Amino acid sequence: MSKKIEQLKELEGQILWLACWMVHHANQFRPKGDQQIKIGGHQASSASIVSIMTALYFSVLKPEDRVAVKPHASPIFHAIQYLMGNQELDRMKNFRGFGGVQSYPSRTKDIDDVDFSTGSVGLGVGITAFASMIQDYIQHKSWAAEKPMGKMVALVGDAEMDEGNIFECLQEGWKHDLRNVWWIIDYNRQSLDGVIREGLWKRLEPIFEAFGWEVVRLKYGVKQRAAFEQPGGDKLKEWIDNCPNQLYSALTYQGGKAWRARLLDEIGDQGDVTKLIES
């Protein structure tokens, strides 16, 4: 492992810890007088996002660039934006209080470096591409033209894919040929009222593809890699792709230990498969 991940994987430690902290700090410590109200905040929604926010702002962003996070995500931004010292401790012990920090990104209630308000869910996805063609008509200006020209991100949960608005813009951006746009689909199956719905991604692949986008599809870690060049990984990687969304979402609450007796029940019985689930 080279030195700069190592130091990126040492952020992203802190990071999900302050934002996991953040959460039950609101929920379990801090004082709420006689309404003994759940605050609430999305501790899996930032950990699924922590590996790619603490690349993005650590390693990738170039001052010229602009993100959306996605609403959900909140907490992880605001603990980088604390490493950052763009956030202060007393507003994150108050998170979702009166001058805390914002269960969404906000440009107005919040003090931190907020490129794009996020909430209500879906907008601020959709602002990224018309922010890329507001900057291609200030591009064309005498007084911009050497200006650098910026990537517009927005972080984007599954669930927020519901949103009709994001599929609005998506025909004015083939118009107008939209560039300088990522939009990262965080595919971690789980929606506020529910499993996401079985095949998403086989419906939403072809859309993007159909009005001009670049589609690369990101979904095995290191270590997963790793285990599939083993002997019995192809049978480990056909059981993870072929896996249903419910069962996903439930052995990961279940833990290792769910994890390692389903799959020693449905193929740890091939020799190389058993020898590779026990490691």
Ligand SMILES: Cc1ncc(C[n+]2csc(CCOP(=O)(O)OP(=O)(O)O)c2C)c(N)n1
The other form holds:
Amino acid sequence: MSKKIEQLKELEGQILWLACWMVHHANQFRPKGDQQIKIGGHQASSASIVSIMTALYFSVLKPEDRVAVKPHASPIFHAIQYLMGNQELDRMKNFRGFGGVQSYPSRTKDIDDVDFSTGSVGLGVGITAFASMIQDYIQHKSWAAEKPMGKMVALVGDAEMDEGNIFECLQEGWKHDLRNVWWIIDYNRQSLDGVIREGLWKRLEPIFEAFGWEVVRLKYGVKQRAAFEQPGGDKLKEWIDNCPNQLYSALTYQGGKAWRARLLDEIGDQGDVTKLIES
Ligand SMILES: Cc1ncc(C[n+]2csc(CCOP(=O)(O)OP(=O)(O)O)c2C)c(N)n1
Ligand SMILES: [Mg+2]
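I would like to compare: after the form predicted alone, may I see the structure of the form predicted together with the ligand?
Shown next: the complete complex, the earlier chain at its head.
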């Protein structure tokens, strides 16, 4: 592992811990009024995007770039800002409370320089496209300052793609030669209250391509890719690729032991697969 990746991994661990603890503390330790049984917050939604956000904020983003953070990743955003010295511990302890860090990133109520308020899903996504178009407009004016062009990044939930306004702005972007925009869809297979419909990505990719977007699919991590290279790895890959979202989520929730048991049960008798799974 390169030194840089090692450092990012270290930061990622701290950020995830802070984000999950923020939610846990709010629900388990903060004194509650008579009626309140739960404060809320979404730890899994933070966990699925922590690697992406760590890489973005600590390695990729430039000062001129702007980011719309998917609503449920608010704890990750604030944890990152805390490590950068832009957020206060007391506000994090008061997550979702009066004066505390907000459930969803807010330009008016949070103190750590949120680029775009999100919360109503879909709106944060769309605004990055329109922000880029406005940036182009300004660049074409004689009164435009000589400033570097920023990249507009949206971190999008997979269920957030249900929102109709996103598709309107795809068309608008196509009309205006949209550029300098990245949308990163966190395909964590889950929504607020359900599992993502099987094969949604197969519907989404051609839609983006039809409007001139370049689609890059990032699916397998380093360890998975290494495992696929081993004898029996092709069978493992095939099984994972065909695994329904519901089962994938359940196994991930239950952890390594459940994963191994299921894999051995289903493909364990196929040559080298048993050895690979047991290793
Ligand atoms: C317009 C609107 N409709 C519904 C909601 C309620 N809501 C909050 S987050 C969310 C979807 C969460 O799923 P996803 O976008 O996949 O994010 P994840 O939690 O998986 O990161 C919904 C429907 C909302 N905030 N705004
Ligand atoms: Mg999701």
